[in-house]
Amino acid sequence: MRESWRNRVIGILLFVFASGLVISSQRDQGIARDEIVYMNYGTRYADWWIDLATGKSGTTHKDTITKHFGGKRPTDGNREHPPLMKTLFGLSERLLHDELGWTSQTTGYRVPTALVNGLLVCLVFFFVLGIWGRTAAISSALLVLFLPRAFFHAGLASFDAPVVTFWFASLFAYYRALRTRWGFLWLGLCCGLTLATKHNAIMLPAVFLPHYAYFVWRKQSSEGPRWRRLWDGLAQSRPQVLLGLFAVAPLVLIAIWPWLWFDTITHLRDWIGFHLGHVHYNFEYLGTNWNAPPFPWHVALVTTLFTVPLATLVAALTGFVMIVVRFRRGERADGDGCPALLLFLSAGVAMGPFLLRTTPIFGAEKHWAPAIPSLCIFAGLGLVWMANQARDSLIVAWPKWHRGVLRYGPIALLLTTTIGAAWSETLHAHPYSLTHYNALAGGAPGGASLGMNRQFWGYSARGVLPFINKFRRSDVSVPVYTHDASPAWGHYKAEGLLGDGLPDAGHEKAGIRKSKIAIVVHEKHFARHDILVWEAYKKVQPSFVLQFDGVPIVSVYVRDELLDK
């Protein structure tokens, strides 16, 4: 009982620490372009649910639901994305900013993502705890938190961090459903929440069905005809898990998404069809700007190798090899639920579509983010294995040495080394984590030299706001060509980060001609914007360049007439 309470306290502390760290850190993080869309529609969705809760007449009418959640065009009402997180964004902002005044507006929208990410850290801890022990559980949980790119997404009002949480919650629920009679209901709930978060949840059956088939095969009896043995295996394998996956989960999705309450089949087809034919945006990879397939098959693998801390990668490889060796020896230390296979399938399915060369790659690691927990759990297992090997070697070499040092010293050293490396990289990369690359790539300069994408979504423009504010005039307007930060410009002003008299000048050539200040966010396909500014401003030298580890990420051009004043 004491151990049970101790583990619960550790889980709660991990949740509080992870959530609090992200909430605190995101205050320095610029607003990503897509966040603006999700914030605006989150407010609209929250209004509808509040109207429903307060009994407002006509709330469930088809026209009212369509006004809030849908429309005729593919992107009307942002119906191309499920509503769960957007609704939470809106409700959170209404409570924390509008009603209580505890946070800024942007933070109010972002808090749900941070809390859900804290839940992921907690879930990883409890999943690993029940199979491989406390040391591996704590290691895995902290490694999940201290990934630079994952930490970045955990601080945004977006879906990429939340879908990792609900995806992993579905794995956890499925693993438990194999052992409990009513576990399939939790599985259906978790899968439904994943579907209501982001469309890549439709790939979850590709994780569960192969694992379930293997689980049934393992459970089959050793005597009788083959069909009888397989039937016995199925009967002992909680077949109701399939009911949770294919019946309960869709019902949860429909319940959460009012847009599916009518014309359900048509709206589901439109939703999935939008993503099957998704537009291909520009993205730099190994020196080439890609905006149409066929893409290199190795994008997901190489990007992961270059963005995950090297210490975590080494530990993950060690843990994976250790699991494979144990399996080949016939060791079943992790029970008959085959959790390592489940984790491997999860990572493989999350990354698999990007090996096909036709799947859009413009968001890099955020697209295959559900692979993160598997990677970090294998890393946690690798840490424990290396610590145990070091301990055994020390015992042989110095059998009379202090027992506590021999038992806990190697574990403490390895945890400090690996988690410390991940922690330091995460802190160093913030708030420009998308520009950060690991030691294998040569850091941020190495990533830039290799031609890897430096950023996306225009979020880094926040870093140049203090410089731009210096040119604010009380008596005259100073238009700014805001480039990829244009959607967030009004939010920066509302947050007090941008002074009055610095309006958005407009788009493309007309905006540049009108502007007195111009910013250019550095991505390969944006190079023409530098040229347009050079032509309009009659100069090629920027007045300020925002850099991360010496890598330019945003340039600011100021007209000479403004500099002379």
Contents of the next structure:
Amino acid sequence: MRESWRNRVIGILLFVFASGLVISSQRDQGIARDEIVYMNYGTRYADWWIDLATGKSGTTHKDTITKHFGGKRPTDGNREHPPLMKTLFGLSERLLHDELGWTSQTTGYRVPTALVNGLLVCLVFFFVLGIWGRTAAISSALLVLFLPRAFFHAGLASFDAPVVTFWFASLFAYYRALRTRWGFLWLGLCCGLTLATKHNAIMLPAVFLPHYAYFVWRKQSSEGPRWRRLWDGLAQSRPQVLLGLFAVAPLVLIAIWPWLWFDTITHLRDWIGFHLGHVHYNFEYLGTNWNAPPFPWHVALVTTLFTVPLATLVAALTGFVMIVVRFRRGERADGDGCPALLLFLSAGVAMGPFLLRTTPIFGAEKHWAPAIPSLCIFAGLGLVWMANQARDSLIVAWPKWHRGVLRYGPIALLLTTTIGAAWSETLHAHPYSLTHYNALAGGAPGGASLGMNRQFWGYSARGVLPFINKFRRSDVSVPVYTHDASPAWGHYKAEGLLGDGLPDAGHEKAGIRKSKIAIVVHEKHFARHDILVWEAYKKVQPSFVLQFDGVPIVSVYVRDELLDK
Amino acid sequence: MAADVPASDTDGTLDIVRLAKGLAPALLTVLAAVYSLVAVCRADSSTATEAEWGAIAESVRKGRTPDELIVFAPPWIDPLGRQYLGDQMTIAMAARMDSARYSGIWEIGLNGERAPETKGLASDKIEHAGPLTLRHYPQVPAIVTYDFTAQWRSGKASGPMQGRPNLSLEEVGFEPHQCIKVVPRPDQTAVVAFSQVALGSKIVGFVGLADIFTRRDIRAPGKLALHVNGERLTTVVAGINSGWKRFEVATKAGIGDVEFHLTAVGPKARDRRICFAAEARK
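What would the structure be for the form predicted together with its partner chain, rather than the form predicted on its own?
What follows is the whole complex; the chain from before opens it.
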């Protein structure tokens, strides 16, 4: 098989493996609160596009667009988030669940994220392959897949995994655009898709412009006045990338988002303004509940340190140091297009806002997730460099040893252990990956003792459904106080995970009073829900506590009258 | 990416230092990977099983008297502890002001963890079940001459406030506490006065701001000033992050009048839910 075909097959296999693994695994994941919103609006957006494709009259009328995509209030039509993934969720559910009946409804909505995450693994492979070789490419791609937190987000109908993919696709497209005449069109397309996925895409120019300036500076000629040298550098640096970034990308965004087809500036301003003034949710970090700035400057760094598998971190640090050392020695560490610098800038820009102490920290790793591919690529490079170092030392020390063992032994050992450790950690953490912390933190119990956030959006409530189902009564309804799982309750019933006669009792005190069973999702700021339940149920004893590695994540209280039966 | 230095000298002797330098990064990474793998494999071993919790709960049930407290360490195992021993715990115990009035403390600790309530006490019983350790600490209970919280109806309220003071089960500093809740008007002081109080040698109390969402949205502090027989003995500021804050003042034994002056500090301090609990102790 020709080399290029072999690489394509590897890339496709990585895509299929990564997508399949996530699609299969997400079935155990509970539904997060925000997913329900995106699913509902996804269906609405998909309906609109289907109407457009089938030529339904009035589809492009301002009122029809507003009805589907917008409205007067800041969150009407979920217009605070761009529509790309929501539209794909809706179309996917329509096809895979409604039309073909291949998947459950939830899986139908989630498949696009899984596929897009598979695309990320594939893109990382091809990006690294073209610069640093196949071993580093495979390592980097697998390390991107086997990250407990990223794997979790890849299984949700949400934007956090997809924006990583499109962000990285933009890096890849930009890197290629520096060498090809028409590459700027791909760059514009990828940046546009990133913008249409999540608002942090607006930071992409902060990655590309410094890199481009450095690239131009390196390309400048050695003779003539400074302006002339720089002009020559610019002329040789495919200046059309700027066109891709600032002209094509916005056009792609507008094309995908009908809400921007009128009053464009106002709607864009509303979208970004919403996020600049976003409410501060409660979030536990190092034992403190944070809900107002100034936040600790180290949130992104410490959270990454505690959530990325330890060996991946060590390898990434090694890879990064190796690149820096080689650069300082004046060696061409990363090729003509300065891809290592690009990756470094990408990670820095993704994490940078969280050093400012004013950016909301709720959501933790998912908000700076575009930094993660850079980290995994540095890890892949680090593994290869360490293996080469070890191989060369062994060959010199014991020249009579079997060459094959010396040549392939170190890399085999490094890849097996590092990727194996990341894999095992990812599978172990699933489906409660937000409660999981790495070995450096001491696992889930260590994370709990350190006062790190345990979960959000009530997704883990799914784990208590089998216990709650035991209290179904054929003759009488047993209302359940569903706490943070309230929006997902109907979906759980529709999926057959929850029996009949266990309706959602309602919100807060009234819901608790009416309920016969109450669940409390454990987050620091949810302590008040335990207290409300104690007061209503006249006891402090839960009947069941869902735990992950011994760390409580959901408590279930049952009224004595049900327990006595 | 070749090694910079050979690991053996030209004379063929092995240079251990150079070899180690070449292998060290790889070995460190392998070590980190193995450490992670072991941590994953051993994740269950640091977790208490149902049987272990059951054994500890049984020992507590056998040995505990009704005036003894049960605590868990670290705090995050509290829901599990209540699952197995909640039948032995009242709401008043779980939402206590402090641990001083209990005649003994049963502490269940995971992996050697200790609860702050048992600091300085000597245990007379110790039992292990897997990663759980049960310790019993006898203590001389504080003698309460007057419980302001329990007698909250005797308090005479005055001053500008939202509603009336009431006994409430509240979240203060992310913990449950039974307390007298007062909501003074912004920048105003409300007073809860107790007359003919049986005073001991001291008054011990706690104060804090209830409800995480009002603490998030309203950042202004609350303030408690304690007056005994017309004299202000202490002032405690309860900020949004100060939790359940202790205060203690010495008093002269006898009958006296006690006033709690509660202030919502500043014009922005709307819905400032100040919660306090206090006891006069011998």
